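Next up is one chain by itself, shown in C-alpha cells, the form predicted on its own.
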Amino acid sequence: MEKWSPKLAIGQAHSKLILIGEHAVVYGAPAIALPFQAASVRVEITPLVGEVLFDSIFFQGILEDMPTKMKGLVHCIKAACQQLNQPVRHFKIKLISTIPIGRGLGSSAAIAVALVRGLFRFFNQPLSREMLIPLVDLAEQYAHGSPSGIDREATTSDHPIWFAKDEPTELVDVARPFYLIVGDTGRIGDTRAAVGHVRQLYQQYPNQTKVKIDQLTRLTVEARQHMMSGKLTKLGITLNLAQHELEALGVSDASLDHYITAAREAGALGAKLTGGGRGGCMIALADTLELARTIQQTLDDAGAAQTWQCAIKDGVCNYESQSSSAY
C-alpha cells in the first residue's frame, strides 16, 4: 500500500571540505575532512499524480529522461524507493543548491543526501545511518567510480573528521579557534581524471610515487594533533607541505598555484588545494578574524569566482561570510 505525504517533505545536507589528505585517502591513508555550511543541498519533495517529475539548475524533466551525468541519482532514488517498498512514481522533486558543481566540495554527495533524507521523510518512514550509507555510495559510484567515502562522511557530519577508508570515523578535537578562506577558482575540477592520474603514476612509478603518499600520511597525522594542540602556525605549514606533495603528483594546476600563492603573499598561515584538484578550489587558513578577511578580500582582488570565510569553533565550522561575486 502506498504511503505517501500530502505535504512538502524537506531533505538537507551540507558540503564539505577537505583539509587535509586528498587523493592519499583514496590508498586507505586518512584524511581530514570539515562540514561546510556555507554552501549546501535542499530538496522539496511534494505530491504529483504519475511520472516522477525533476526540477532544478541541471534539469527540467521526467526522471527516465535525466543526462548520464545524472544517472547516479536516479538510480539513488529508485534504490531508496525499492527499499521504502513504494513506487517510483507519484512526486515531484525541486532541487535547490549553493554548492558549485565539481568544485571538490562534495556537492554529488551532498545532493544523494538531501535525496534520501527527503524521499523517507516523503514516505513518512524513518532513516539510519545504516540505511542511508549504501544509498548515497550507490550515487557517487556513477559519479566518481570508486568513492572513498569521505565525501559521505563529512555531508552527514557536523563536526571535523577523520576519516580512513574501512576504518570507523572519528571526530577530530579543535582546541583552538581557526579560521579557513575557501577560493573557487571557477573552473570545474575533474576528480575522477585527477584520481586516474595518480593511480597512473603509481603503476609507472611504484616507488617514488609510495614515497609522495607516505609523506601526504604523515602530514595528516601531523595536521591532527596541531589541532589538537592548537598549534595553527605548525598546522599552516603542514597544509603547505602537503599542497607541495599535491604539486609533486600533478594534481595541481596554474589557477589553483595562482590564489595559493596570493593567499600566502596575504599573510595565511598556510594554503593549499582542497578536493580533487585540477581546477575547483583551494583554501588558506588564518588564525584571526582580521587576517581571515584580508585573505579573502585578496582573493577576490586577484579574480576568485567566489570566496568563503568560516570559522572552526569548538568543532563546528561555522560558516562568517560569502564574498559578493558568488556564484
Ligand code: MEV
Contents of the next structure:
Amino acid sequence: MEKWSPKLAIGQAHSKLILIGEHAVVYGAPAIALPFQAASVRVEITPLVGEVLFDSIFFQGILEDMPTKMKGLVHCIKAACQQLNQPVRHFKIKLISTIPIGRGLGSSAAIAVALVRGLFRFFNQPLSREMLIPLVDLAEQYAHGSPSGIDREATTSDHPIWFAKDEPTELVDVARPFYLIVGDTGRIGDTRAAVGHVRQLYQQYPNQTKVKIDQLTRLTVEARQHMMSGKLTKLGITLNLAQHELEALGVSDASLDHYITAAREAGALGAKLTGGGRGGCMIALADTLELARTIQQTLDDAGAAQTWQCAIKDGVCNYESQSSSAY
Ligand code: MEV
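Having seen the form predicted on its own, could you give me the form predicted together with (R)-mevalonate (MEV)?
Let us now look at the entire complex, which starts with that chain.
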C-alpha cells in the first residue's frame, strides 16, 4: 500500500577522515577512521506528482537521465523504494552537500546514507542499520568497484572507529586530545583507479606488495595503541611511516607530497594522505591548538584549495575552523 507523506523529510550524513590504514583495508587489514562533521550532506525529500525529480549542483532532472557516474544512486533509490514497498514516483529529492567530491572524504557514501535516511523518513518507516548497510553498499559498489565498507561505517559513526572487513566495528579510545588539520589539494582523486592500481601491483608483485600491506597493518595497530595511551609524538611518526608505504604503493602524488612536506616543516607531528589518494586530501597531526593554527595557515599559504581543523576530544571530533579560501 502506498504511504503518502505530505511533509518535507530530511536525511543527513557527515563526511569521514581515514587516519591510517587506507588501501590495506581493502585486503582485510584494519583501518582507523574518524567522523568529519565539518563537511556534510543534507537530502530534502518533498512530494511531487509524477516522476522522481533529482535536484543537485551535479545534476537536475529525472532519475532515468542521471549521468553514468551517479547511476549508483539510482540503484540505491530504487532498492530503497522496493524495500519500503513504495513506487519510485511522486517525490522530489534535493541534495545539498558541502563535501567536496573525489577528495577521499567519503562524499559518495555520505550522499547514499543521507538519501536512504531521507527516503525512510519520507515514508514514515523506521530504518535499521541492517537495512541501511546493503542499500548504501549498492551505491558504493557502483562508485568504487569493491569498497571495503569503511566509508559507510565512518559516515554513520559519531566516534573514531576501528574497522576491518567482515569484523564488528569497534570504537577507538582517545586518551589525550589531538588536532587534525585537513588540506584539500583541489585535485579530484579517483578512488576506483587508485584501488585498481594497488590491485594490479598485488597481481604483478605479490610478495613486495604484501610486505607493504603487512607494514600498514602493523602501523595501524601501533596507531591505535598510541591513541589509547596518548603518545602523540609516536602517533605522528606512525602516520609518517604509513605515508611512506602509501607512496611506495604509488597512491600519493606531487600535490599531496607538497602539502605533506609543508605541514611537516611547519611542525606537524606527522602528515599523510587520507582516503584513496592521487589528489584529494591530506591530514596533519598537532598536539596543541596553537600548532594546529600554524599548520592550517601554512597549508593555506602553500595554496591548499581548502583547509579545515578539528579537535578529537573525549572520543568526539569537534570541527574548529575552516579556511577563508573555502569554495
Ligand atoms: C577510501 O576512502 C579508502 C580506500 O581504502 C578504499 C576502500 O576502503 O574501499 C582507498
